[in-house]
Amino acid sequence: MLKATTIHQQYEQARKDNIRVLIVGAGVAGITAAQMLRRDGRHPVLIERNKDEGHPGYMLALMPMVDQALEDLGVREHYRQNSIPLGRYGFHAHTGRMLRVDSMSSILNRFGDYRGIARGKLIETLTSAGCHVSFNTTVTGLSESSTGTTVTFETGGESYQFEFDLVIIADGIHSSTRDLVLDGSTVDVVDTNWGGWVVWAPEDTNMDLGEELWGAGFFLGVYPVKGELGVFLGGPRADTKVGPTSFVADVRRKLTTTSPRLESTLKAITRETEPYYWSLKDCRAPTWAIGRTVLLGDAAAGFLPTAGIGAGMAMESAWVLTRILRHAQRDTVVSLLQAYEKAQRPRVEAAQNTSRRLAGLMFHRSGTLAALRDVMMRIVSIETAIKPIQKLLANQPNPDRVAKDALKRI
């Protein structure tokens, strides 16, 4: 559960700590970051943009690389209860048809868990044991000294000065903190120009079965979770300004064939009154670490969700920072935020080249292009897809060793 707590309230018992230290936005990323802190003894300071929780999110498919996280902060059980597992991929030909169906628990089970859970789910679960957080608060101002780094607050219109060891931003791809830090420094975004809407529909028979239909000029996702399957319909960004109901009857027009789940949630998508919509884009930061502050998340790397890795990688890397962060002093902050960058960076880019190629290949609007995926679909298993994250999976981070080489070159 997240605890709204004042700002002087957390920086009271984040002075008494060897490092004081700022996490700078309470998603996914920041979260897991300050929960593994302070499993650990320590007190960061959490602060959020949003006067609240915000949006409840969406679906995420997590895979196995945050298990360790889960362990160390002791929700492992309750993450298992809160999600469900994900045991096969159904893809679907442009004209609805299902072309094959992978076995996801085959590829994958080797490694650890692979599971479908709803992202106020997940937050709730990394916040079991309680997460003081400071909402309706950003930054203004950074200034790094000798003796650390002043951050100027914002919060209910007043204004407020706090010195830190470390400051960490996850306040997500759009990240406005990010950009006092880099110096004009330009940001790498790919755009797909497509959007789509999110919503949720009904449980069903299959909910071990995730599916996708890569269309002409729109795609279909069906994500179960528990309880619930998760919905995304999207295409170009130009197409999708008819709304949800137009948009969707158009997607009738271009099927062929279809299957009970695929009417129940392109119903769902246009009974939803407010659905969300997403825009498609990705980021990628020059650097992560800048001097006392580094960059954690989708403020770091903001994936696009094609590979359904970003959320994974955003835990797994703020395990990463974290157990880095346990061999920390205030002298040895900058070159551990250093060694981190080197040793996690190439992963998450990694994992994002993944996701940056399978949008090039979802994302088409010609019925030719999309007649020969098919062709290739039937061919190319979904464990050749994702043959990249596989390699991720079967070489986890040491991050102890990491921080122990770092500090043997100080």
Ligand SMILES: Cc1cc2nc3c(=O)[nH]c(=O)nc-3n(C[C@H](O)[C@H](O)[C@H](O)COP(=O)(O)OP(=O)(O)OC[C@H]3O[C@@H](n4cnc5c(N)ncnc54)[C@H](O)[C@@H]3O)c2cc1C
Second form
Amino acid sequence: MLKATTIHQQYEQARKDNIRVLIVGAGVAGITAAQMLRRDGRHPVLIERNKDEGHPGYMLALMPMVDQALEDLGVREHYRQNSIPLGRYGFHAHTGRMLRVDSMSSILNRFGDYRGIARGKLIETLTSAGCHVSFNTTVTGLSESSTGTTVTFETGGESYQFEFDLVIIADGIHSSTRDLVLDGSTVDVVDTNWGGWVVWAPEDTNMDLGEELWGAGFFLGVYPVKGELGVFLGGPRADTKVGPTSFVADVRRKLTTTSPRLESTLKAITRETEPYYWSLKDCRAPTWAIGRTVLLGDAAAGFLPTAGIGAGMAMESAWVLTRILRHAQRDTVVSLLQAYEKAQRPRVEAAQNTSRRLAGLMFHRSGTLAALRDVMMRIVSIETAIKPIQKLLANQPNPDRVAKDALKRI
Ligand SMILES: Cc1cc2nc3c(=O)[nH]c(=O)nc-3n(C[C@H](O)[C@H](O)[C@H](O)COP(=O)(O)OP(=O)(O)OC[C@H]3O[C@@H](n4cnc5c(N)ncnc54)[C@H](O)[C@@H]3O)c2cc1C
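I would like to compare: after the form predicted on its own, may I see the structure of the form predicted in complex with the ligand?
Following is the full complex, with the preceding chain placed first.
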């Protein structure tokens, strides 16, 4: 549970720690990092721009790289209760016909869990021990000196300054705090020029089955979570401007085969009065560790949804960072942040490259290309498509070794 607390109350605790830590953004990465540090006996200050914990809920399929964080937080069982196993992946031809169903369990179970969970339920799980946060608070200035980083906060129309030894920027893909430490133009962005709507549909009898339909000029994904189906329907942004009802009518015209699930999900999109619209762009910061400040999660590398791995990597990164910080003292923070970036950035960017490559395959308007892709997908399984992700899962990060090696070099 998120517990609203004033920034003064949080700082009163934080300033007694050997490292005074600020975390900006109470999302998946920020909360994971805060709760990990708190389990280790530290008192990071966690701030969030939103006025309360209300957040557009959406579906997350989480790969096994989240397991270590959940284990260390002691919430793995809570997570299992709030989520469902995603045992199968179904792939439809561009005309709607189901082309193949692959077993995800046989690919991923050897690495750990692959489960579907609503974002709100994940936050509930991560904060089940209680999680102090100052809502309605943002950072407007960061100034580093030899004694620490002076941070200027804006909260409820008031401005305050406090000093920290470490600032973790985890305010998501559109991070504005990142702009205070980086020149915004240096952030690399891939814009697919596609976007679409995210809605919920009623559960059905195939709740272990995630499905995707890579169409000609549209994409439909159906991802089960406990008690509901998360649905994404998208297309070129220029084409989705007509609105969900007309766009769905267009999709229906392109389908020669349908199924009760496809029908029910398309209906869910037209039923929603103002469905959440998601523009499919990613971002990649050129550097993560800047003095006593570090970028984490989507603020460091925001993902396209194509490999379904952004939250997984954000949680893994939060786990690696905070495990490295177990070894930190005030005077070793800067070196350990650099060691963290050196170890974790190649992993995250490798996963992001997979998402970018898949986007190149998925997002096309042409019917001919879509037909060729169907032929290819009949032969190539999902196992081949996510080979690079399996490689990451097989080579787990070792934060303790990273920290020890870095400290030896100081
Ligand atoms: C519809 C959808 C489906 C997705 N599906 C999957 C999936 O199946 N699997 C998967 O692994 N990933 C998925 N992702 C990606 C995943 O949600 C993100 O990668 C993940 O949430 C990143 O975590 P984060 O903490 O970095 O950012 P976020 O979770 O976005 O959290 C950022 C937080 O910072 C706050 N904030 C923003 N600006 C400020 C500020 N200036 N000051 C203070 N706070 C601020 C925000 O309000 C938010 O609470 C999906 C994303 C979307 C949108």
